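As structure tokens, one chain now follows by itself in the form predicted on its own.
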Amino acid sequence: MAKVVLHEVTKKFGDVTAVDRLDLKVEDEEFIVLVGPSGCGKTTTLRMVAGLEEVTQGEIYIGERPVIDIPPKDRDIAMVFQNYALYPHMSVYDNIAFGLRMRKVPNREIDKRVRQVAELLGIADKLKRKPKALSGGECQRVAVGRAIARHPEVFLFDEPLSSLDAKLRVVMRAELQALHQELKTTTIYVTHDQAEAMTLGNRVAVMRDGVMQQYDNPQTVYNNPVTMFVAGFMGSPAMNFFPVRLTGEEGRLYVVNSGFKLKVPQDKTGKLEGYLGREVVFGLRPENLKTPEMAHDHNPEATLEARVRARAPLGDELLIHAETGGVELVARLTPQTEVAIGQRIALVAEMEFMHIFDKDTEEAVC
């Protein structure tokens, strides 16, 4: 088994507290992503992981081995790091081997191993190759296969697309989640784009200073963001956030501010009884808000007034910038939309997708 346990992992430099009592488990064969703004601590978790970085307090098993005393070399893990790493005076099957070499694995076994991985990667005919008469795609499958060539229990993805540009990254994406189908390694990947977690994770681990803030499947945590921080970091554009009072008439529930009075759906005001009279924050996803020609069901108690702001047509898409009673907000819309830069627009807001955060601790009340 190639499970990875972290339990209260901790890790500090001098007064400051980089990983905060951590606790994550990841399934063998699992391919999980930490994703988060920089500075989160995603990079020093993978780097304790693999023994780059002293714990400073807490566990870390590797299967069922605790690994805290036990070096880099002798863990059994294999890392791609966000510059390749890869030796400028070797050649691509070189690089590849490099790693069993050091570990004095037969020739015979050296070059099989090579070859079967070169060809898995597409860079058969790149062998003798140096890495400055390749790609950044292409370094990129070196580096990546150096690590399978050496068959260990995990891998360790360090933001190793974040150098590529962006038509290059969708592309190694598909071909690093087409080629954790088949090796079915145990996989923890490092990242601060959203997106990239999203198409690639079995779970996403959503940190923030140190600390995890929810650990779930992406469309969970898409869904379903248990904070603040988190309904705002996955998604982009990012969730609409509006301060709010809650306030009831005749049974019903309305989130009100200067801009616009909205009705709850009824299957969620029970969560919501405890905070009638006071002030939260509702969230809307930008694909939640329509034009009246856009939405099925032209609801007045679910309709907004916005003055747009700016547009940003996308091709298949339209967002446009807009404000109601003071704040800021993004609607993604058809790209067939007729709407112009100071137009006032009706916006309809599909309220069985909100969200509602308690304006204190920004912890999701519904």
Ligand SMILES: Nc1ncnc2c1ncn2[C@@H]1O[C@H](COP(=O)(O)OP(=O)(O)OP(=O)(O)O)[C@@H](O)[C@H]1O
Contents of the next structure:
Amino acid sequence: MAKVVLHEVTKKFGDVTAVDRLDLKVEDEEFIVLVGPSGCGKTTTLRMVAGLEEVTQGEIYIGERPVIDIPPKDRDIAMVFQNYALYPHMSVYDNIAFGLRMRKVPNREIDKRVRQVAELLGIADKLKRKPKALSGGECQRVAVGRAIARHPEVFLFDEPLSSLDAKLRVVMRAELQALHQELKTTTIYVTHDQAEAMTLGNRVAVMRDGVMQQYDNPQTVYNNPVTMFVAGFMGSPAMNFFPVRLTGEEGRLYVVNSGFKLKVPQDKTGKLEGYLGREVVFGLRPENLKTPEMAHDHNPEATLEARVRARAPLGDELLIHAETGGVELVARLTPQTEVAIGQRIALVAEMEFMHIFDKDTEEAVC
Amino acid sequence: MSVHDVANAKKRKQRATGFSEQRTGRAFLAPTVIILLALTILPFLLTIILSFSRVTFEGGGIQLHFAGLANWSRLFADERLWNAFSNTLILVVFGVSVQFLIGLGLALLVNGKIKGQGFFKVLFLLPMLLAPISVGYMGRMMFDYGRSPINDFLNRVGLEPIGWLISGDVALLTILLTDTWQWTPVMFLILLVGLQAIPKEYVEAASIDGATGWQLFRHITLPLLASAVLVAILFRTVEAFKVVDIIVIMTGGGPGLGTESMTLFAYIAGLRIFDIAYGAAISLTLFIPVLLGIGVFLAVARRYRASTSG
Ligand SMILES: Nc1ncnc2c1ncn2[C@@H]1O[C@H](COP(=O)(O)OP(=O)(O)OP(=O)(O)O)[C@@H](O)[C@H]1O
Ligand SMILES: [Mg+2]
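Now show me the form predicted in complex with this ligand; what you just gave was the form predicted on its own.
Now the complete complex, all chains and molecules, led by this one.
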């Protein structure tokens, strides 16, 4: 096993900067997830670590070794491609064995390892098949099998679950987690699915337009996003954002717009003093908006009124889309809540979970 | 009606729709099939009939008289047939293999990371765009004994000029060279398209797996290129068996009969000497080895593909 370090790595395709001075440190045995919207440079980053893409500037270390000038085969990494890239003309067995054969591993050892891996992944009865005759989930397992049979220092995964259906994706996620528990191989995992990132990663790196926005454990990224982008990207439905003015009365702070006036908790006021009287962005997640019954709270200084525009009952929860002060919001309510479209309802904002962002820099203030 | 009856009725109905759909399908195909038959099978049958006939031209029309195996027994005793056949076979076997290897090499080169890909692509394809007649004339000029640039060059570096088109030992080789110059581009094109259709992930995955140069080619590129290889070789082989145009222009089949191909032989016998029936028999003898060759090749190719793909 080995740690992986990217130091000020930049990749340009002509005029396009796909990755911009990226710093990323993956500890030994860590499982980290690179997440971000389409085109933010995740694949490019992974391919640079693999050696499939040249680095325009910066340095990459695997273990203690700088690897920029080392070809992919000598980097001791294994990669699982988005579309698996199983060799179509080889059987499952040969697909898994290929890397070992190329490395001149003795035949008996190859056979042992292929069977071990197949056992581990539950594909032992499929070894003679060609990839064509496999289901998506089986292909995915073979691709993983091909990667782990070689016992590499580092695993690189590029959206390996994106072509599976939702149910299977959840199953495979759990399997990948279990696999990492067992093998402890350092892993960089790319996805654009924030839920996948939250469940899989020891740490999550959120990227946007080639720039890393935040790199921390999933809870911190979720609870303390450092930018509006991260706040909006992590979590589904996304965080609500309201343009507000920060006002002060008798030593107390309020966020105010045409639809509401909510009191800022005492412990947050310190960081906000500089913004007094200014326009800022107030953020609150859908689960932090509740009906008074749910919240056991009728405090008028934490309550806003909204008109319901749409409702989405999801079985275990009820999402409502509503409007207040000209801004759309989403609230996640208990399924028992009775609301009708067009109705005005009161929502209690759990202000201890509020976020304030600078309107211009979009960075978190608190 | 019992459940059983319902199921049966359903089955009947399915069968009925299946049948009518099939009939509609056939109706749509019919015109194509009829035209194809008229254009290929009829002339072919006519050729067969001709080869068993004696042809006379009395009163302005053509009369066919049944002649049994007369044309055929004469043909197989004709040394000129075996000469033409061996010439053709040499041109096919060496021509196609050399063209394949060069074409593959060029395709790999252009498909790799070289600068000016587009330029080389056009450059390599140029000969293919020329009419065979002009290639023939070019060949004749290039390889002329007295005035050609090639012999002039040999002369200047102090070598004996070569009788490219007039020496019995060399003429067939000269034809082979010219043919290769013209037709390597077809191989190149088919193989290049085949190469570019191989998703680059396979090669990338294999290079991470540790495969290098030759291993990559042997274990990944070549098996994935199999279909293109098949098409290229098949296409060129069939064409090569029919080689005639550049021979007519460059040597006229000479010196002596040194470069006479099957098609040229059939042409001379049938349309110059005007023994149509004999010409028909000759062209049929060309047809049989082509068919056999293709059959063998396809069988081998199929076995190879079965062993490499699912
Ligand atoms: N070979 C290339 N040539 C030119 N531009 C490229 C190339 N590869 C990627 N890019 C550009 O670099 C940027 C990042 O691409 P990348 O594939 O890394 O995105 P991604 O985060 O993996 O997106 P996705 O989630 O859609 O896979 C994009 O703007 C893309 O258009
Ligand atoms: Mg990608």
